[in-house]
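Below, in structure tokens: the form predicted on its own, a single chain.
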Amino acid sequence: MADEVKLFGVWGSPFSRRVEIALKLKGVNYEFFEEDLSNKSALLLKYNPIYKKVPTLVHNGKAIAESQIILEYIDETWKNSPILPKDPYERAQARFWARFIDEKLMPTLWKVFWGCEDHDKVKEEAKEHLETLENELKDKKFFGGETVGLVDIVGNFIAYWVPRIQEASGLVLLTEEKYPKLYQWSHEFENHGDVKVKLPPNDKLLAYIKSRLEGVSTSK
């Protein structure tokens, strides 16, 4: 029997995206449902009660949420292509950081983008969460060595979306010059040929955040 697998999700989502850059990776053909979070589909609401956020995958009718938890299902689920590394220590250090990328340096990014009462203090605590990702990438061409891994997909929205987010806004934060280790890897990882597939349209993920960014300076 044939696997179903399911995905619900959103196209500009950096989340929802990291699921169908894995999926990708792995070969697994799915079908991919777009929610409308303001009006979020019985289906979503059924198979994740708890959060209701996407992504939300369904593997021949069971459930999973969170898109690292779905992250580390695909890869123990699917064994080609492995997106975690086999020793121990290494599996650890993946995990942490992509922890260190959701927990620390996302939300410092998405407070200088979007505003905060104390910009300048954020501004500075986004680029030395940068300066540390850039210091543990080293001289590889992806986190995991020569191939996309968990580090990497995670890390999704740094390598296309901040580069968006700054043409956008006109504030600029991820630069050559400061950071040449992440925007080579940036480069290197937009243009992998399963990952640049399953990542938005330029032009339309653009127009996007410049609508939001609108949005964010006319209710100040």
The other form holds:
2 protein chains.
Amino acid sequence: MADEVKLFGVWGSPFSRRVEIALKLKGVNYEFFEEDLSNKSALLLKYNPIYKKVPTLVHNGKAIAESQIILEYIDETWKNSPILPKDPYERAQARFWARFIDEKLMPTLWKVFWGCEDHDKVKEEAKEHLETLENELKDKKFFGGETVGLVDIVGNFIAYWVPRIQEASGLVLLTEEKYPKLYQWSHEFENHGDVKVKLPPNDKLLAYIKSRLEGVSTSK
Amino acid sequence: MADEVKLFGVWGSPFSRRVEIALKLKGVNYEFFEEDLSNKSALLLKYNPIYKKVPTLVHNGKAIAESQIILEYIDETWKNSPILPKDPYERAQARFWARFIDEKLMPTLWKVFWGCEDHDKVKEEAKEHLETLENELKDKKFFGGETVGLVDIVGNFIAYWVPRIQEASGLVLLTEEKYPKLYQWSHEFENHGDVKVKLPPNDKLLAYIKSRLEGVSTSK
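Other form of same protein, the form predicted in complex with another copy of the chain, not the form predicted on its own:
To see the whole picture, the full complex is given below, headed by that same chain.
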């Protein structure tokens, strides 16, 4: 029986795009279901009753939720083009940095760009986190070494969304001068063959971000 | 070369105890370093410079942080007595419920017992989450089936700490009547041979919780 792979996602969501990138790297064909988050489909609610969130992957009728858990599932199910390293210690490190991005860096950047109290303090925090990630990249092309791995995929927001949010908002943190390695990595990542075709189109994303930022400033 | 395993932890922390339980299940000997969180050791700061938190595991000089990441590392390094299932889908499910406990259930219970605004609403949320977990246990002895697995270990706070916090605070959510399966599981868990010896002593923990709760009510 051929694999039946369905992905419930949203085109502009970095979390959904993580899963699309991983499936593309593995060469897995899938059917994509674009969700309207203000009116979620009955199928999404059925497959992800606890969180009711995208991305949700359904493989041969079995549903998996939470993007990082989905990425590990994909890596364990389709063994070619590994996303995680083999060595347990290196795996733990990859998981650590993936969590760091989700739990520290992304929430802080979110607050910086979408507004918060203590804006100056949060901006300093975001810079510190970017510095930490910059140091972790060392002299590698990708966090995964020569190939795109878990941390790169989870970091898609930093690599692709942040430069466009910076362009739309005029608020610039991630520069070539301050974070030369991250900046170069961001470029390598978005131009990687399998990644490139699974990122949202530049103009569409930029327009979307601008409309979201206008929404924020209008509602202030 | 024999394995050198060091664990930096705190005796009353369910997160530290997760790692101790896993090492015990695997039969791995380790040296335990009790941390004073108000005056963290130079070694902890060296080994976990990003979060500076317990538990931190150091295996042959290499440091691993974050309890769930440590549990996966332990399971991948010592293959006997598996903590995670073999099948990728079941592994994803175990990770999903472990995350649910860390991201939903524990923070909500924490607010219920240690006070928060909207207390009634948060209590209702906690009950809902307990119900969700009750339903997931189904008719299994442990979340891991016949043996203690990832979700059981991550759930140690629910199984062992919550009954004692309830006793100390008089605020009771987890009862045999309302959650018969979780209640039975809690009993099975704390009486499991390898688990039992790695849980904090009842009286010491109870006294500690009482002192913490008094601290909260005094500072109000």
